[in-house]
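This document opens with one chain alone, in structure tokens, the form predicted alone.
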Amino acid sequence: MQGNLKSVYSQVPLTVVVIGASGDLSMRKIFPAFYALYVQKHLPHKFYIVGFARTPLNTDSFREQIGLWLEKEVRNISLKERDDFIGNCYYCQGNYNNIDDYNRLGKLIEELEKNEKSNKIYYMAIPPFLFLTVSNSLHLSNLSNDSGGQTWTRVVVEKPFGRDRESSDELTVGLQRVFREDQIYRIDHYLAKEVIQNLMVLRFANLILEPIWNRQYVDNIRISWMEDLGVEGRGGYFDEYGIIRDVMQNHLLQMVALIAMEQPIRYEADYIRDEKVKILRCITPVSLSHLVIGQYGPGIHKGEQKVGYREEEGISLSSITPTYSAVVLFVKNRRWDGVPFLLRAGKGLSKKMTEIKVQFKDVPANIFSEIVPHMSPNELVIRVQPEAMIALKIVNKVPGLTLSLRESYLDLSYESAFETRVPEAYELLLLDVIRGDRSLFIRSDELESAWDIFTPVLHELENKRIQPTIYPFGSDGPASADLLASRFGTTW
């Protein structure tokens, strides 16, 4: 990892193909990110990107759609480098198992070169089952090699990868057969929110931190991340992976591992992920007696009646795909045996939020609980979202001629500590991938480990048709998750 961002302008040009390049995700994330990277000067000086896709559009009519996009997504947008950066955009029809397509996109590709040998990103912004058929057309259309060293190619591919264990092993052969390992970066964009890129500089930058960051003086941890939003119109996709493999298995076991593991030898790519691999290989398999699963009915949000999950378009009136799940994780190792590690995950609930609490022990022999009989341990809290923050929750006397104690935070707001934009996720992660850092994409390793923590639950809830318990819209889950934590002596 550098440690500043610089300038990676150079002489050999940058070619990106964003596969599935009219669909959400490239229109709200993938170009703006590229865009603010051209903003900043972080681009080569010659780059062209390329929107392969089935929808029936040509280069004239795709530049306009990004730029509507990115005057809705960019902030105070210079229209002159708006237009500067569509005009390096240029867009190819075709269907994604056509090699009579990818034969037309390699000649476009060619026809911007000009002979002169381009880097390639391929940007696969699709649903994962294609990945395959889109790699294997890129391979017989000659379009996957690297140019005998002189250049690189890298492909970029969108989680979730595959539904369990096996499948995930499948899709990791498959792409393998057509790149190599280092050329694969599969991105969770929750590794490159500005907080949880923090996670590793907080516990191993700061020596106050490490000799209580274990089982001697830590209670329990919990992680929650929680939308207010329904499936969006994403019903199909999401009726296929629910809550655990979409979230769960990805973005909140990366937070663990961050939590969880030992300091790198280096912070270096290969270092980094392989602790993490370590500390997942240390989680015990997810039992059914640790885990509540949920779905959301019908209910009021904002003053506003929203639909059940088995209302929403496209999705069955016998649907059990969870909505909301809660689980307990145990670390073997240690450092952490024995505290109980509460994730939980949903959508169509109160609010939007993710964050980490760590919660102490209490104070033994505490002087002070004939005052405050009930007062609650110390704890600290790293919020992802909605604003970024960390805060450490103390006892305090407060100032007068009695003794009375209250609890307080000691916070730290990245909105007024740090007088500088906070770049979006894809920005750095697109930016680590033309620079070749790995270090927050995901190993295949580090993949098995994380599937292996999940596939046995996965199976069980489906072959036993467990069905998830209803909440309504709205509100914080079921109530069997709040009877979970307190199992474990906490609440949410």
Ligand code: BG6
Second form
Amino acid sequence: MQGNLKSVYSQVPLTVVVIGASGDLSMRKIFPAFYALYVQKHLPHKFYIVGFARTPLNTDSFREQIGLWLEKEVRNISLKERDDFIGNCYYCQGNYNNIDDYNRLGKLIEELEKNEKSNKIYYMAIPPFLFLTVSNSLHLSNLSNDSGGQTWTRVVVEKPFGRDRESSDELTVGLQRVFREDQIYRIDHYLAKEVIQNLMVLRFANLILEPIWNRQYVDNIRISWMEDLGVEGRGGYFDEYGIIRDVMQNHLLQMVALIAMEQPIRYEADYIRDEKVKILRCITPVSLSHLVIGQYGPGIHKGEQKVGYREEEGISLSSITPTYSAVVLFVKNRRWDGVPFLLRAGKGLSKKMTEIKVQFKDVPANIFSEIVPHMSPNELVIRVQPEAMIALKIVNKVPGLTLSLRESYLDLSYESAFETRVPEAYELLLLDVIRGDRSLFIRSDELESAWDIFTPVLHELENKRIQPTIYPFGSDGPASADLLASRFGTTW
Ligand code: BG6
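Next up, the form predicted together with the named molecule, please; the one we just looked at was the form predicted alone.
Once more the chain from above appears, this time first in line as the rest of the complex follows.
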């Protein structure tokens, strides 16, 4: 995480090959992130960014495209720095399964290197069904080698890693035929969000939380992930995966792991991931009785009429893919047994917001309960976005001559507390790939355990063709999710 930056400044040049370089992810996230690293002097002195994709472009038109996107994505961009950066970008057009094209890519890299071998990153900004085709082609064209250990070669892949445990295992085995596990960087960009990184610091660098961080004091934990967007032109992808695979099995489960895990032996990648795997293995697979699924229908959001999911481009009128899901998880260990972890995630909702709430139990024998009969218990609120914030709900006396109590918050807003710029998740992730820190990346056994929690219920939903409840775009999701929460004595 905050490792030693020395290795980044190493004299060894760096070649980044972005496979799928002309796509949306590359232009919107990857190039702006590399640009930000370049501006902050986190890239080695000599670096080459090579785009490889099917789109017919050449180096000039590729540079032009990147330049335009950088202007769009980067605030107050310096034109000189932009031009210097894009001067390091090159393009090689090719088909993902054509070895001759990879040989040309190899030649281009050699020309750039001019006998000075570089470290290599292959960033697969392509749909997952192409991962194995590309990794095999890299292997067959001798591009996946570590050049005898003098330099390193790393590969970056992004979720979804399969559709279930079986397909994920196939992907893992296929990738590991070409790359060692320590060369594979599986991204979950939520792990690089500032507040999510802070979860471990909050828990393990402070004394006061640990004694109450357990079943004796915690009543329930709730995680809400809400988005006020539809599928935004990604209908083809989304309909194949649905919200559980898109965000729950990964982003939300990673939050659960960081909230629930034990303290790692040391603050190092493998120790952290060992603890995450351990806790994920303690989670009982989700059962249908603890699951709600929904799909957004037409609705009005911020005064604008929105179409329903089934009317979106590329979606069939009979699609039963959930765009909303609420589940209850149980962690079977000494710390958490019996504490429900309620998770909800949805698109087409009223707002964009990601938040974790740790609700504590009622105060026993509370001497104020006669004055305020329904006092709400303490709650720790950790808001990931839109504005980063940590707040503790406490009960307070309202100033005055009579005894009146009110809940208020001890709150820490990141914006007012820290004046530094919050980096984009991708900046940190790419920097970590360069410096070889795998703490924020998903290890294969972690992925297996995450799939084990959701695979049975995903199969059941599909086999029984269970219909999602339709909710209006712009609402807070189906009422059945509120009922599910109320079965555990809480509200979202
Ligand atoms: C991605 C999902 O992983 O995260 C998208 O595939 C979602 O469906 C996105 O919109 C949200 O990311 P963020 O960083 O905007 O919260």
